[in-house]
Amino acid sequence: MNYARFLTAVSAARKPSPIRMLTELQQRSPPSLISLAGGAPNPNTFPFQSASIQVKNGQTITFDEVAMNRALQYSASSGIPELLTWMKNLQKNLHNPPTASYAPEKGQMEMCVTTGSQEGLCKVFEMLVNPGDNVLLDAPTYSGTLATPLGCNLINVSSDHHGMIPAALKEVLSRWDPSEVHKPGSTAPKILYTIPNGGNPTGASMTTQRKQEVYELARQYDMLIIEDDPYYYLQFDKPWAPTFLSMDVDGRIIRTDSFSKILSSGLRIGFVTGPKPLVDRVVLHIQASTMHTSTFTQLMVSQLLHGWGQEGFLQHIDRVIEFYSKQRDAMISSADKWLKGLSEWHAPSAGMFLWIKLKGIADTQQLIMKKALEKEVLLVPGGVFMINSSEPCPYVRAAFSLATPEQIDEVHTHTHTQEHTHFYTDFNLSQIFPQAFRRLASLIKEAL
């Protein structure tokens, strides 16, 4: 892989920060090192002394004075070593990426910590996409991606409830000759972006066969694939689908993972996994922008994961899946009761969204943003997930992830006795979702 051909001029020109390099060198050095180089503040001036965080399973995460001083100090731009090591081992065990054993210059698998996967995505796009470039992506797709101001040409690739359609991708790519993609001035796309599991907004999940076909087309046209997979750990059925990373024999996959849906959205912990030459460029961008993800939250998550081990982590994931699976089933049950005949949908196999097509409604924008609000029900009109949001769209997105306390008549604490882990499982969804869909059904009938 010639990674240089994918880089924007700005990314290619980035140089390591000498100060950041000294900071990271100092952190790897023995305590006997006398350093007058760093510009770090003296921790004796910090007002915070210690902390104790209670985990639901009874485990305690403790920051004594020494640990607190570290948690509140600058750290490596790529992430703290113990968290990165833990995550690299997890990626290798879950995905077995072929690139794990490659030489660095050949695309060896590398990782860095980002402030949520959104930061990682933003920096990956800015590393790879020039104004005027053609970029391929699912239609519809995540609105946060559409909001990235890159000045590029976004080209839709049709998808259905099984994700991106390889035949549609092949048709789009037929505009270019594969033998000419490396010629100067070629407009052939270099980047394909997709959300392979529980896609936002559609809930679609790509089949293994489709991923293999898409990967082969990426090889044929020498494209990079950005595998944005924040719902990977919210796949309801096992075995989980193989990832693009697990198929990556060339080093052409850049993968973003997130802990937002499974540990905490507010901690802002995400990861970029991909070829070392490209991940190193992301780290250089981090050095020049955020410098690093919060040391405190990284240490907090690292302590939790090391305490759990991989087996404990995956047991936690199983409980999260059980929770969201029940949420999904409750929403589907309500949709079956109130929206059948008025709407169409496919039950998602991952994620937290139901993508609903309203029959006989050409565009849902006014229906949702005006009339639905008047009836005190809020969904997301589908147009916001389209490249051209002004075009009529008959879809709405309903999230089954969250119910507010005011909507819950009672919450029972379900205890898993072996781990002593408490999960709130018995939201009164028999009340919440039917109320919403009953109101939506009446709106559809009024509009027809």
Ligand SMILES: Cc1ncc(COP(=O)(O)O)c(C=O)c1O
The other form holds:
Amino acid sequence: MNYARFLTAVSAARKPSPIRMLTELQQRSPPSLISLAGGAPNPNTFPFQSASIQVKNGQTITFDEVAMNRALQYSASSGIPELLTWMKNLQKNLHNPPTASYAPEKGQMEMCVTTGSQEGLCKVFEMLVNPGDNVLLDAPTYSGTLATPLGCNLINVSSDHHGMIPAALKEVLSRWDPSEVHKPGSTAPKILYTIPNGGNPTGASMTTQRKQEVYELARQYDMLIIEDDPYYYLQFDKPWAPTFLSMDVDGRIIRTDSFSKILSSGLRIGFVTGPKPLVDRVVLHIQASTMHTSTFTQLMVSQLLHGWGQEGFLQHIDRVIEFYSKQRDAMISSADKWLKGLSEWHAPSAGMFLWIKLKGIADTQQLIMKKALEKEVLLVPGGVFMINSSEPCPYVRAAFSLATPEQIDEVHTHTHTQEHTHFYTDFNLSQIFPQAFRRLASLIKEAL
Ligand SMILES: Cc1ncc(COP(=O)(O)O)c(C=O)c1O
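Please supply the corresponding structure for the form predicted in complex with the ligand (the preceding block corresponds to the form predicted on its own).
Okay, now the whole complex, with that chain kicking things off.
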């Protein structure tokens, strides 16, 4: 692949920061190295001494003085080595990417840590999208992506509850001739963005067949695919769907993963995985912006993961899935009870969202932002997930992730009294979903 053709002028012009390179060199060197090179502050002057963090399974994550000094110090822009190595092994085991064995310049699989997957996505867009470019996506889509000020022309590819429709993509792409996409001045899209599992807001998950067809079209038109997959680990049914990364024989997939939905959203840990020439550019951008994701949170997560091993990590994921699938079932049964006949929805097989079409309501904005608020029920009007948010939209997004304070209290009680393998399952699901949908149902009836 000729990666240079995809880079924006800003990204192509990025140069390594000499100071950052010295810092990273120093951190890879033996302790006997006397370095007067770095401009790092002396951690002995920092007020924090040590930390000990209790994990719910009884494990303790400790930062003695040495570890604490490291946690409080600058670190490598691509991420701390032990977290990166752990994640690379996980990626290889889960996705077996063909690119893992490629030469670096041919698109070898590379990774970096980002401050949440949002940072990775934003930097990937800046690397690849010029103002005026045509970019493909399947709207409705994540409002965080739409908020990125790309100045590009977003082209919607139709989708349904199985994700982007390959025939619709083919139709959109038929405006261009595949043999001409490399010609100077071609307006053919170079980028396709999609959320393949438990889409935000639609809850849609793409089938393997569709992914294969979309990948083939990407090959035909020499496009990169941005696979934004924060709900990958929240797929309720096994086996999990193969990812675009697992099909990537060319090195045209840039994948973003997130720990937000499974470990913590506040720690801000995400990952970019993709061809080395592109991931290296993201790292150059990190060098010039945040410098790196918090060393402290990376070390905290790394200790947790090394303590768990891959098996322990996947067991934790199973418990998270069990929790969310129960929440999903509770929301669906409330919707069945209160919204049947008034609305339509598909039960999502991943993620944390139910995408509800209100029958007979042309646009949900007013209903939700005014009347629903008065009735004390908050949902997201579907328009905010559309490319043109001013067009009428009959949908609302309901999240089934939320837990009431009573539920949270229960977690605390159960953690101390029960085997931790059970505490996710013993929720007494409260009345919150039925209450919300009863109120929504009465609002729809009033509006009809
Ligand atoms: C589709 C999608 N992508 C990316 C993100 C950003 O997640 P984070 O930055 O917390 O990893 C979210 C958050 O909700 C999301 O729904």
